[in-house]
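Here you get one chain, nothing else, as structure tokens; it is the form predicted on its own.
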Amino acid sequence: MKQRKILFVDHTAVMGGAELSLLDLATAYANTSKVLLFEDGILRQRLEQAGVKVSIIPASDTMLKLRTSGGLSSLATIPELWRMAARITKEATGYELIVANSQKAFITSALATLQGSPPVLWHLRDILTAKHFSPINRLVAVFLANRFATQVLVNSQATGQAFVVAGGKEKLYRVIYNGFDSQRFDTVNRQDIMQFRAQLGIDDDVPVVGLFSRLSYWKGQHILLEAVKELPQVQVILVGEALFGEQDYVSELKLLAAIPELAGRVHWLGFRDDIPTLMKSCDIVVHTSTEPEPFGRVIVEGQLAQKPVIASAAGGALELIIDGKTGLLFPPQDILALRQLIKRLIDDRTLAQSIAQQGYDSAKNNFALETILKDFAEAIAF
């Protein structure tokens, strides 16, 4: 199948889950396509390292820092959105399709269609009904999708149904799950794992629970810390940083981690590129989001690392885990339930190994990158 010429658009250059997925798609289409960003950053570097062409049209700090919960304040950016749309139209010359990878990117790209740009497709990766999306932002995004989007690709049925609940046309959305290269996990060797644990001063027989996510209240790092407070044998690694002005939450986490029951047991690793090695070094991988997760990349990655995964039972997680077989589910924010599941896996290694193996088989069969790329190509062959 001949590759289409695509202009991928994203408003941010930080490495979140949506950007990791964009990196995979853009790399696959590097010979025919380009990525347009509204700011410079590590994503631009990663894309160029992969041979992807990148352009940057800088947006103002006001627009970049505008939160999805901003409400009426977002209306102040309309003049800039229109100017940015004109820039997108110019950058899109010679391309067949615009694929917008974020809400801000889509709104701007939708406006570009009024100025003569190619058709726009929204790659929606958010639960629009979540608390952190204000009613006015949902209204604007869904209206523009219904009016201007050729398609709305969603990363789970949960994301697609939330789009419909928010007023989106059901016929517009199509599920394309995120894809993963299992080889990155399969090639991690035992020596790398032992070296990492030695760097942290963690003996081989000490259980390690890992949480891999940006530091944010709704990602629920505090849920994990509260859960292991009464499991003194457990060490915790937190991988990720605060990306969107959530330093107050980080400060609260640091205070929690410093209490006597947790002191010395929480390891802060920040943003890391060696996720496969870090996950392989864990005994359990957890996902603790307090709100429904659109997909849950870390769930699949934990499965590919052949580790038992415990996840909040909401949103996309329900499509990635068969409870008791390919992972374990607990009610969101239920600290006691999470604690009991962690203890259960530590005490029952046979169960842990069974869940880890079944999770690995499921992830490899259902979310292989080559399969997802084929699904994407079919979706845009209109």
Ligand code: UDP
The other form holds:
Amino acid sequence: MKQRKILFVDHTAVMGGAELSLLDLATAYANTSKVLLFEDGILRQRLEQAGVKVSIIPASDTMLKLRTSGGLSSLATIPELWRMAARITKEATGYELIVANSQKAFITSALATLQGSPPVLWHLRDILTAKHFSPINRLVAVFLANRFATQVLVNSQATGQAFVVAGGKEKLYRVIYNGFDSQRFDTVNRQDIMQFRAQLGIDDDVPVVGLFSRLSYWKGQHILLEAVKELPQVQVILVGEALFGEQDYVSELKLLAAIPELAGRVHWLGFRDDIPTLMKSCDIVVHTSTEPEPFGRVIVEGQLAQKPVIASAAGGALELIIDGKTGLLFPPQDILALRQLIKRLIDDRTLAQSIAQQGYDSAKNNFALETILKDFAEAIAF
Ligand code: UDP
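Starting from the form predicted on its own, produce the coordinates for the form predicted in complex with the ligand.
Every chain and every other molecule in the complex is listed next, the one we just looked at coming first.
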């Protein structure tokens, strides 16, 4: 199939899950495509290292920091959005389509179609609920999607359903899951795992539970800490940092981790690039989001690391895990249920191994990067 010429647009250059997925897609289209960002940052470096062309059209701080949960004040950015749209139109010359990777990127790109830019697809990676998006925000985005988007690619059925509930046209959306290169996990070497555990001073027989998410209240790090408070044999690794502010939450978490029941058992690793090695060094990978997760990359990654994954039962997680087979699910925020599941996996190694194996098979069969790239190519072959 002839590769299409795509202008990918994202407002942020911070490495969240949406940006990691964009990196995979843009790398596959590096020969014909380009990525346009509204700020400079680590994503630009990663894209360029992968051979992807990148342009930056800097947006104001006001626009970059504007919260999707904000109200009418977001309307104040309309003049800037219009100016950004003109720049996107210029950058899009010679490209066949625009794939907008974030809501801000989509709104601006939708306006660009009014100024003569190529058709726009919205790659929607958020669940459009009241918790994260204000009514005005949802209204504007969904109106523009219904009116101007050729298609809305969603990262799960959960994301697609929420789009429809918010007023989006059902026939507009199509599910394109995130894809993963299992090689990165399969090639982790035993030596690196042993070295990592030794660095943290954790013996081989001590159970390690890992949580791999940016530090943010809705990612629920506090749920895990509360759960292991009464499991004194467990060590915890927290991987990720606060990407979008939320320093108050980090301070609260640090206070919680310092209480006598937890002191010395919580390891803060910050943002890391070596996720496969770190996951392989754990006994259990957990996902503790308090709100429905649009997709939940860390769940599939935990499965590829051949670890039993425990995830909160909502949103995309329900499409990634068959409870009791390819992972274990617990009701979001249910600390006691999470504690019991961790204990069960520690006590029953046979169960843990069986879930790890079935999770691995499922992740490999359903979320291989090459399969997802084919799905994406089909979706944009209009
Ligand atoms: N991640 C990472 N380094 C970290 C913490 C997380 O590379 O220190 C990655 C993680 O492996 C996953 C992504 O960030 O691929 C997070 O994606 P997810 O869908 O779980 O959540 P999101 O950030 O999109 O809300």
